[in-house]
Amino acid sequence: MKLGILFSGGKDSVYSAYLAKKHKHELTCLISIFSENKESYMFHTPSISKVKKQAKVMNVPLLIQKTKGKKEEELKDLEEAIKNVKQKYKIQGIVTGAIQSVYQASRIQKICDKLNLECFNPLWQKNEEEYLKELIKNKFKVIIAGVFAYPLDKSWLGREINKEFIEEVKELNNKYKIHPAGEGGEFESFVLDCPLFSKPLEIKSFKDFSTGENSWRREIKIK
């Protein structure tokens, strides 16, 4: 089938697009949502903008559409953008990177019905602490983006999701109930390397901003 893939550049939209790989799915074209918002309900942020370089190392066409991040409204240009790669693109379904959040798999999938699309979510209710050992045996490398939740800080920017990460994250869950794969809201991660790159990205610089209260997020630069 010729998917469409809802792809921000973090771990759940590029493991999602590989499993539908993985399952003969043809990976037709990359539909990225940069949103003014930073605090955005539906779309990831940080560093948002290098998916212009994992298109390229993935080859696959991407398709960006801005949007001012207003709830709700914002839902107008995703719907958008997915309807312009349906009649570019001839695609026959959306793939999402949603594990648990009800609130975007349900507005994405309204989406599909109306355009008559398939949406498929390989990720919904998977154990996160299994998936993020999947992760690391299929050869992902990833990196935190954005940390917003106490008591994540600073130094967790950069860091790379390995066993060490996932026994921490462990902790912080039974302590502060920080969801293991951040899929409260509580970190943002960007992919540098995995099976669907003919290359790694580097990174070549970063800055790291402060954003509010217990939220940092880091912008890369990729040689």
The other form holds:
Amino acid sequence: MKLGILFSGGKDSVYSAYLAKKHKHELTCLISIFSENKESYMFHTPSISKVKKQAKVMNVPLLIQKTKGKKEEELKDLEEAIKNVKQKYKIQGIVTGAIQSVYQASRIQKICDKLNLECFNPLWQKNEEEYLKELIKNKFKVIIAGVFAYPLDKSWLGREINKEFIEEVKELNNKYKIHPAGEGGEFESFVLDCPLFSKPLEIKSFKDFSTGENSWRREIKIK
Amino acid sequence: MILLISTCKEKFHELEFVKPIEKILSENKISFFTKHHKEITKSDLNKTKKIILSGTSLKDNHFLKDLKNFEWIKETNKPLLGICAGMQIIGLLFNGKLRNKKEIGFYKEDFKKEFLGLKGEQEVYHLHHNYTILPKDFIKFTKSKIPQAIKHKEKKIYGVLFHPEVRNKELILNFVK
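Having seen the form predicted alone, the form predicted in complex with the partner chain:
Now the full complex is given, and it begins with the chain already shown.
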């Protein structure tokens, strides 16, 4: 099936694309929503400009849709983007990286339903720890690009998701209810390498910004 | 041993509609095996204690063309739980008629009688275009107009239109335990 992937460049969307390909579906187009609202309910936005570099090494066309990120307006923008991709690339379905968020998943389900497209959520209800281990096993190199919840701090930026990371977030989940896969928006990730990439992305430089209390973001430049 | 039956046309959809049920069973150390409805054999049905029929995606109605694969449901004495598409299959086999009603997302359903542990008002996750009217010999457990949770009057055949693997995991555990 020709599929459009809702793509933020973070682990969830890249891993969902990987699973789609593993199930012999065609990654026809990546769809990235660039929200001006950093607190968007729907979309993860850090490092989205780097998504272009990822699309290049994946050799998959990328459609970028801008949105002001107002609560329900951004859904119209998303619908518009999916509609365009359907017309241009004749996709038959959409893939999302939703794990627990019924807010995200049900809204995308409604849009797909309206546009007569299949909707795939391959990470739906997945066990977080098992998921993070799968990423490592399948040679995903993922770093933390933003942290947005206490007690996560600046020191977490740039950390790679590895065994040590999993042990630490498990502990934070017990103590502070930090979702181990960051789906509650506690942290956001960026994929530097995975089996879908023809070559790994290399970081040229980066700059860290505080974006509020307990909130840090790393802007990365790719070589 | 529990038999979990996939109703999905696309294998890729099983990650979303079958895997979460498997997760609940394995986290609770309940032994099970999973098969697609097209691959079910008599020996599978004999060796299982209870059976769960999964749901599938909104757009996937292929199971409607394959109802002949489910004829065994009419004869089985094993407890059976049908989820969403699974409930529609049960309904159709017991002469219920298919009707349209689209519901997507969280809804409140009021259980007038206890249904596999659910009582009173409960939040449930819906993802369906269709439902079946209450089949003959079945009881409806919710106050809603359309049947959201049903059970056969004599047999241990249960159906839910919503997806308990998302918000009401205890329902699945109450069924299998």
